[in-house]
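Next up is one chain by itself, shown in structure tokens, the form predicted on its own.
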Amino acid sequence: MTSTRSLCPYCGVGCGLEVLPDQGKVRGDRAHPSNQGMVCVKGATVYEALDRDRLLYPQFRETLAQPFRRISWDEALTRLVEQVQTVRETQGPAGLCMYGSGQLQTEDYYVAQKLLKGCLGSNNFDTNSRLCMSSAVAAYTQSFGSDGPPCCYADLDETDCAFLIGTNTAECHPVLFNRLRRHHKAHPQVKLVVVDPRCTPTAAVADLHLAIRPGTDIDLLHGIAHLLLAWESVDRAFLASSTTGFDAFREVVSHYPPETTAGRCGIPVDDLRRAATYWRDSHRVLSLWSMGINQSAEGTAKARSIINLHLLTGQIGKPGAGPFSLTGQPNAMGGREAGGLSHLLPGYRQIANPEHRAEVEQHWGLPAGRISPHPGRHAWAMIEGLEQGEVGLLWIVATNPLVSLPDLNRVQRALGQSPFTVVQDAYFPTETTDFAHLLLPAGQWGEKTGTMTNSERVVTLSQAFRPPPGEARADWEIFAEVGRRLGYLPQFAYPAAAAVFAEFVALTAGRTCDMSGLSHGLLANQGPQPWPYRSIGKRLSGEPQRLYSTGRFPTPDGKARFCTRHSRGLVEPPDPSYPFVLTVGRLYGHWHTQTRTGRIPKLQQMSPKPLLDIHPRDAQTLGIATGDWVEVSSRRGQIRVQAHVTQSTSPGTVFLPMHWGALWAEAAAGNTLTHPVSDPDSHQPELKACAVTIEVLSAAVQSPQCPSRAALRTGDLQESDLPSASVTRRFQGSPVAKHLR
């Protein structure tokens, strides 16, 4: 059998797969340092989607109102290059827009920031990381100088005490909460401590389950310092040499008390002792989260007072140990090592920086001054620029923001208002393609070659193993060819793909993120690799790499900052009109918005549709079984589900997952309900938290729901084989674990 080395395009654990084409199957490349050769159900069905709903010709049409009409490459391109210089001449290059996607490979993102920011002068490129990843991009930029995460997996096989919070890993990223796990279960003396508001899969097999209010962490993580530096359980030599900011750090933290924090985390004090005890007796301290510490409004400071605890105790640079953020896409990292956001540039450098700047722009060849010293509009500022008349054209690559993003209402009105919107896509339709005048078929996984990095740094050339359908193109290829069109044909003079890539390392030379000495040749020979990789004095391939061992950060001093801000809470707490939280997040079996997933039929089977998880004395209270529908209200919107009464969730609380759009299911999009404020420092939306209320609705004014209407669409289902109660069989036993293979 003829197999291909390629990487899973969905979560940021970046497993290695192993493409057997003549048999249309994926298993997992054991020989992938990442993986192991495990993978889980998405990784391993993903090659259905191939084939299914794809975008194969350019489309076009003047107007929302009318239909598509298909058209020629170069007739698409003339028409964006013209939207493109005519917005340039009666706007300048802020009325141009790109909202692209970790979904893109690195190659993809470097072309697109060179196009954007370099030749056009427009810094408004931002991703969907925006609502991923920016508060720890944020956080570690602040606490340490620069972006990247310090930790690798091997820390998973190492650690003795692993401390989750704001990560539902079991389902989010399976594959390496099932090496947890394994480790977890084979040392009794590990402890696997989960801070959650909801009792998910993971928290399930903690061996400290806190279940805090929403809004609460910093008070958590404040109270367990408060502890630290009562039991004196601190590292004084480090926190000499290594950091500054301490004594301000302290006096926040005298302020959270263990009474005081236990009462407004809605915890027993024992267990915040407990939690603080853990860290007290551990040698090695392995903290992981992800979005649920990122997408809140002090999301930069949550992460930074995770970050504290570890400055604290010294438990950073060593084996098991360190302050560990878990990506949620595929190239999440790698489109922050590309400069994949409005502030970035490439190689970890900021836009603000005049420095930096000047080193791209020789680099790329193009006049001093020509990238704007300005950071450029991120996702949200997007929406209330096109409000606002002032975008002229905005690019969507390889998203779908009409779920994605928060208020989602808003959103529409926005979009509905655009004067030129691109769509550049693999799949159509999706929720975004409604509302695009231009579209663009673009290849996808295993249909071009590049590179991705994984959570834990780690580099992985991707091989494509056919050609793409139809008349689609590899993205950075589209991105290329407009530039030429706009007269750039020296900065877009590109053979292959790999010359892309080398380019772009060799301007990550002497950064943080130094891959100066990757190639795709060495990649494809070698196997993956974790950076810094530098072009002189190559590390021995396998090695852990882990930052900051030395007790060194990229700051001026050369020490780590501790981040002293107090806790505020939610933006939106309930209140008599809206009692309760909503928090949104993730199921196992679906990715983001279904656009790949929601064609696989098996997936479709896992989760058919999307249900409010509420606990039993809220439903009690409200009179609601599980099965009834009902209407769920925020002050921007309102939907209707289907209720699931279930202990999993905490009282005040309820949980929706944000997988469903429009084209999944009636009236069901959990972003309707959430609202848009953001962190201050990383620009990210508060996706996690926004006050409800909830009505039972009468059989009279229910919502005829079709979740499943695109798998109906390919006949692989009927509507009777879809198992209304599936959703609850996540939470009996172990119901992650048997889908790894």
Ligand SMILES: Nc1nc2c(c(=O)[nH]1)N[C@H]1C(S)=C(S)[C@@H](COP(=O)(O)OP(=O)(O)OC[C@H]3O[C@@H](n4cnc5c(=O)[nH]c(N)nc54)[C@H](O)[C@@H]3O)O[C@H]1N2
Contents of the next structure:
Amino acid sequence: MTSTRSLCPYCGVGCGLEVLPDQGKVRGDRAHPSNQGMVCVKGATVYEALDRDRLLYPQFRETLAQPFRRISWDEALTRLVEQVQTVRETQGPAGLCMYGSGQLQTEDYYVAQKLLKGCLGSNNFDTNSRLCMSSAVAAYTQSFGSDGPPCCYADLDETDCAFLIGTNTAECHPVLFNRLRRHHKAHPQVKLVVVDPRCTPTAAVADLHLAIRPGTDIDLLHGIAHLLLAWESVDRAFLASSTTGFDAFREVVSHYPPETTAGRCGIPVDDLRRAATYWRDSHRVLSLWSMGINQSAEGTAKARSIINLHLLTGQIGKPGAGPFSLTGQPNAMGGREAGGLSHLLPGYRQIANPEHRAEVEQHWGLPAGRISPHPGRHAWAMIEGLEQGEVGLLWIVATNPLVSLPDLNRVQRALGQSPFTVVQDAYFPTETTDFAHLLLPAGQWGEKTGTMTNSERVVTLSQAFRPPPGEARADWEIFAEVGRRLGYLPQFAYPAAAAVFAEFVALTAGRTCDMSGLSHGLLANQGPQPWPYRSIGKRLSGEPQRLYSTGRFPTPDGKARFCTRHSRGLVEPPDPSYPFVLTVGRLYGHWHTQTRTGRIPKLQQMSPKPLLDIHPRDAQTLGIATGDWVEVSSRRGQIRVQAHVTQSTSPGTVFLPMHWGALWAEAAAGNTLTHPVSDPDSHQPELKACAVTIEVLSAAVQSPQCPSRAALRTGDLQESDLPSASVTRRFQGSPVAKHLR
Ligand SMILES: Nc1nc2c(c(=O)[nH]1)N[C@H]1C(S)=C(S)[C@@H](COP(=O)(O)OP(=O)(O)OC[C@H]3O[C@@H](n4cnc5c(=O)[nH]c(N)nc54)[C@H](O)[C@@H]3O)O[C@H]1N2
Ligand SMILES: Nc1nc2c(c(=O)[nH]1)N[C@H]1C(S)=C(S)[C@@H](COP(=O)(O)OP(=O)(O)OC[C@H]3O[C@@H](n4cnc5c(=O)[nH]c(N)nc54)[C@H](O)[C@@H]3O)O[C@H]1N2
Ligand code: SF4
Ligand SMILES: [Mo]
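Having seen the form predicted on its own, the form predicted in complex with the named molecule:
Below is the whole assembly, all chains and molecules, this chain first.
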């Protein structure tokens, strides 16, 4: 039986998979350090989506009103290159945009940076990571002087107090949560605190659940700091040797006394005190956070306020402690390393830094001054650029923005007037392919060899085990071919992905994310490795890697910086016209816009339709029962879904899963309602909160169903095999299984 070592293409836990192509299935890779054989239901079933509704050939149409026609790769690339040239001549490089994804491999990312930022001179490369963890990047960079989560998964086994804020780890990082729960259960003194407006499966097993009002995280965190200072439970030595800005911070948190703070957060003051007591009494505190923190117009300050608590108590750089941002997508981390945001360059470098630009230009064999000194358009600025007629080419790769960007009606109008949109995806149709002029078929997981980095900085080689179907090609190969056709032959003469990786890691030498000792060969032979992994002075193998254990940070003075921002609250707080806060997030069994999970029967059956969670008290006021159709409206649009009356959400807050775009339900996309206002530092939009009103619908408008769409998505669904017995058994025994239906 042949098997191939691979990596789960879903979440940032980064579970190693062993693929058994002969049997058409996968199992957890016991040799992988990050999951040790565990997988969740998404990883276990991923194989099943490989051959469903794939985009197989390049297709083109002049206008969005026309049908697509199949064309050759040669014609597709000729048209693309012609458009690039036209835009360069008429609008300049600033008219060229690529919108990518944390689901690309590092090699894809790197070649795209070289093409856009290097050869074409356009820094307009951004990704869906802008919607995901850019606030964490900004927070680490501002507080520590560099990006990079300082912790590792072994910390989950060693902590005395896990402080989970704005993260539904049980559903979204299930294998990590199981690991944490094992430790929690085995050591009754270990505390698990969950801060979330909803009582999620994560919160359900916590020692303390703080159901704060959406958007009051900074109040809570400053309130905890206030108490720790009042109790003098701070690490004075660490404060003196390793931090700056403490006096200003103390002044800020003096405005957050317990009673006022608890009132603003909507929690009992005793619960606030208890949370602070856990911080005070625990030797090792590990904070985990994700989208409840990052997706906010003050996401950077929220994340930095978590980091503040670690600086205040010296809880960093030691086992079981530290501020740990959980990355969502499988290669969000690799994207950061490769410079995959519009203000970054490879190797955690900044566009704005002239030395960084010069280093990269030299590495790429380009003339000095080629890389523009101005950061490019971030995701939403690309939409604005389309509105203003300043974007002549939008090239969308491995993301489905017609579901995932905020204010979808506005996004549709903007894409509707795009002169030339390329969509490079593995599946067809998606909501976004409706807005494409040119479709390029991409090979996906298992069809291309490349690397990804998970939340704990472990780099894994994901090996191909089958060729791409039809005429699909690896993303990096498509970028390289375009580069060669534009005349950059030496820059894009890669014989294989291994050569791309070799060139990339050389550019990380001496940086925080130093991977200069890694290669595809080494990763294939020795398995996944965490960075830093230098070519000289090789890291100590077998030692969990933590950053900042010396108390020195990569800032000019070597000290970490306190964040001294006050809480501002939500951009769009509820008011009499729009009295509820809508929060949009995830369910265990689905992945984002369902391009894969929607095509896997077992997962479809787990969560067959979108439901709006509403608290019994609110449901009673509105006269809503479970199953009733409701219309949810914001200042930007309406959706229609069935209600699910449940205690799992707080009064005043309703929850909708993000997984149902126009292809999967008639009018249920949460982002029809959300607004695009974003954090000033990270430009991450406030996707977690907008004000809505809810109305019960009459029977006449119930259950809208469009037969063509229903057929489209169910046409080829077949009974599938269940995941392999060992995986299923392990999963059923896990805490997640017990809490998820
Ligand atoms: N099953 C599944 N797993 C996934 C994914 C998936 O699509 N499906 N996607 C992956 C990706 S890309 C990501 S980014 C991660 C996301 O992982 P998570 O961040 O864990 O998931 P979300 O459901 O987006 O949001 C987390 C929680 O934030 C809470 N929240 C909302 N507003 C606030 C607030 O103001 N304060 C606080 N403290 N909490 C708030 C919500 O109630 C929600 O429970 O998941 C990854 N894993
Ligand atoms: N309101 C609200 N909105 C949100 C969020 C939220 O919590 N609330 N979460 C945000 C976050 S954190 C994220 S990460 C985004 C996710 O949103 P998206 O990125 O839009 O969602 P996906 O469904 O993961 O889209 C990935 C696409 O890539 C394709 N694909 C898969 N593999 C490959 C490949 O190898 N190559 C190519 N070319 N294509 C491939 C898939 O078929 C799919 O179309 O949504 C964001 N939007
Ligand atoms: S926890 Fe994440 S990486 Fe692991 S199997 Fe599940 S989806 Fe894949
Ligand atoms: Mo994400």
